[in-house]
Amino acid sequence: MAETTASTRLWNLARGMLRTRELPLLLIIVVTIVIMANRNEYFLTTANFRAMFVGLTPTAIIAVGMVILLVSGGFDLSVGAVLALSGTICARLVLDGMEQPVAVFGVLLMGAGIGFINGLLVTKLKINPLVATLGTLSIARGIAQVLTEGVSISGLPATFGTTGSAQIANIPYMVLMMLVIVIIGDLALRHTRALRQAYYVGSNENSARLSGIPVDRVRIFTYMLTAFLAAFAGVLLASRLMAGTPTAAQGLELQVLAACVIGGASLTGGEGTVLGAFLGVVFISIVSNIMTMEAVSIFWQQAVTGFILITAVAFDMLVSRRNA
């Protein structure tokens, strides 16, 4: 009898975990790096994955405010478009000699602005949030191009640098940075009331209300943290690259939903983890990295990563259907 309710303990427990998309996913990123390392000697090594690494921080932080905005019942395609504003504003100032860190604490400061008024156009004046944000994403891309003139900003002083290049442990500081905004970001939305309330408010708007749950708050609070992370990864790209780029982060809003939407995330609101947009943002950067070995042209790379996208959503939408 004890061993029949231990058994019927683990299938339970096996069927809950297979149900969440994280643990398909973890499982699909090994499977796939093992098969990768048998074909490509130079898949699994260090220099590689490090490369890897540093090259999906700033996706990955940008996603940590998108999962929970999701998780709210919006969204923001304007979050490419502020880290190539946030980058190139940083780089301006500096080079006009602000002190870096108050450069640097300005330009968050923006990022959070824009966000709220992301929110405000969302919750007060009721406009589509893909009509919003579409819209803040023309003018942060213009005002970026308009302040370079299109032309990337160089020249900045090395120090400007240390962040994206210095090193703990012979780890990237910015993919420790990186990792710690993901741990931080997934236990906060798990167990924090304030971010508790994203799911209720992305579950049941009318509900949320009537249990006295701010829902406009909720949503702007969403929307400034997104895109303070939008900024925040901005910099840091900035200081990687030792210049502030206007065109950088082209269509990263696209591999930012379909990382969250992979991860779990529903884009009806009410789903999601900051694990599983993580897990989501490692696969894609993956497979990336594997047609870049095998030589696959850059635009394919862009098809395919649509591609993802629209299977992913499919998949949510069928997922919702089967459980309405």
Second form
Amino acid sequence: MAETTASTRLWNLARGMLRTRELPLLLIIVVTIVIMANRNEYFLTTANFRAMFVGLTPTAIIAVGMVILLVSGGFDLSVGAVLALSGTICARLVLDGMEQPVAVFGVLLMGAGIGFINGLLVTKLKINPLVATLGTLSIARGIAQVLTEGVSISGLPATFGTTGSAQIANIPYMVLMMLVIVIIGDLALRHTRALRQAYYVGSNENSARLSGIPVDRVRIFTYMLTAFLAAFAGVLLASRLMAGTPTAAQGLELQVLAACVIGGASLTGGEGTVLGAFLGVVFISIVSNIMTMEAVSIFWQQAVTGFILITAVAFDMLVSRRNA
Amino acid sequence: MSAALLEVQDVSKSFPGAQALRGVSFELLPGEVHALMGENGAGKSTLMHIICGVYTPDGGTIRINGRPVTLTSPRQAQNMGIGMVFQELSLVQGLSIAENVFVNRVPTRIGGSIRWGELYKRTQALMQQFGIDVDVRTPVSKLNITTRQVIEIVKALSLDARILLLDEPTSALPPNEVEILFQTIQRLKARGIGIVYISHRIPEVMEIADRVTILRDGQRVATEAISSITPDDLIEMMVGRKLTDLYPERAQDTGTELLRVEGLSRDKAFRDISFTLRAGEIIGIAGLMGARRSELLRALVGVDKAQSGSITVQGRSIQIHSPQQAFESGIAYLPAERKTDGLFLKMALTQNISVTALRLFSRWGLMNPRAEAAASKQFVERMGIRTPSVQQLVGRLSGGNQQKVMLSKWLVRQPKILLIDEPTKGVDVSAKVEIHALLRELVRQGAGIVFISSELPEVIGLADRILVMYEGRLVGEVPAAAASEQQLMLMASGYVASGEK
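Right, the form predicted alone is done; let's see the coordinates for the form predicted in complex with its partner chain.
Next comes the full complex, and the chain you just saw is listed first.
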């Protein structure tokens, strides 16, 4: 008898852990790393991982905002374009002689402003978020192209590249910043009153409104946060590349969304964690890193991301049968 | 050979962690209305789902017209002559009656174009059979709810069904139109169709059913002829014990004025509404669909805006623009639809309870889950919420327990004034009694309550005073102790019959 209860408890524990998305995902990541480390001696090297994490930094930073937005039932396609626009404007301003901190500050403000507009379109004009942010995507990308006439802005002063290339204890400065944002974002989404409201809004907007949650304010805030982080990622990328590129981060929005969903967020709102989204980003990056090492065509990589996305969601449906 | 249309014998069904049905037998005769009653969780819907092929039973047999059958899908059940109408109406709003009735079987020419003439003719013929006088080209969106329900039944029967399952068919109907549905049911009986009638509403069952089978805890308690039992017997069998009083005792005296509404109007909704609410008092608002009772409550908490009139709360005249502001003035509003407007089904019980008072459960902007859990435990105890833990997802609780969670979440803020839209909608008898007692206890402690109910016995039983609304106006006021259903129905239908007006 005692044995049955013990095994039942173990089973329940296992099921409980399977239901959270982070742990299984972490396990898969670890297993993948172990397998690859044995297959390819260059995989588990500091150089490879440093390159990989520098590469995923902008995606991960945006994913922090995006997952919070998804939790509140929102959706933003414009992040990649906002990133590109921020990078080009920042480069332009610096090149035109503006003090760097002032330029960065201005660009971040602009990012928040774009988020504010997205938020207003969705809450006040009640435009579907997909349509609204598809609109801002085109506008932001278009302006970035107009400002640069389609060519990257380069020739920036060396000081502009400090943030993008500096290291602390052999870890790139921007990766550290990204990790800090992820940790703060995760703790904030789990524990702060302000972001708890995002879960209420995303779970049931009507109930939230009738319960006295300032629904529109929460929505506008989450759009602003997402666009703000996209602008920040744009500045970091510009600093790393020493250039403002109008065509940067094409299709990044889909990668970020895929990562969030793989990490347990739901497009219908009310579900998701920052840690899950971050692990989603890491997983996608590892997979594409592997494919690069195995000399799989770059064109296949996108297809594989799609395959992982569908597998993750199907797995979720089967394990938790979330019909309640 | 047996004369029964449908025989269910010793059927059992278990789900992981729960035995839903234990050896239940049930029989339906031609031309019979056989009511199926029981509290939430008694096994009614499991039995219903077995009969219409959604679930396969673990054991037992089902016979249709004396022949044993195995039902594996709703479609197969339909082909065997079982028609079903569920609580949620399934008609497509934009399409015509005819297209809805023949939804999968629209007559077509070779090549797939619809033979409209044929479609209309066939639907019209069907409507005539059931004595319904409508233009079958009318889009469903233009029909009132009762007609839709009737059309739904016709649709279910259009496959020559001889067995009809009706699940709470009157829950959405205005009280004065229930008769229309009952006339349809009488016609079906006359044609030898057997009807399984599931309902919580005892007076209805007493009126329309021939026999009743009562389930409790997955077992059959009894099958009785309606003529041989009383409503009290029914309740006792469902609950498993005697419920002495369905409604708590009324208040003896009332206190100070909590709420004064004067001349409140909102375009196209209601006009010139004035009333007062005192501490210790429960006011019930009676009215039919279209009386705009819910709109009135929504305007009082600022969900909708009133254009003119004044609201005075505890002597202070205030303007209410948002629900949030209403709470700060001590007013709570419990909407009728707990699933869509009241609760967060995917979230834990604790988080559902704390939502109205997040500041109370946080410090320096950080949530304090321990405080949330502690407060939730108190409410679980005080309200008698049955749940395995306070971390349970609210979507997994029964209707009655969900309703209690919804009440708790507002009581967290200790409101002085509660506006409640349908306090016991879709809740079983014993939870109903408990909720009524809780509401009475609240006013005894100094709160005041205004509620709406579509069940007149509840309005009369729970309220101290009854206001009657008709088409957006208050048409009368009656002390509950002296009210009768008949009188309220007359007033609510626009016949002015109160003493004062």
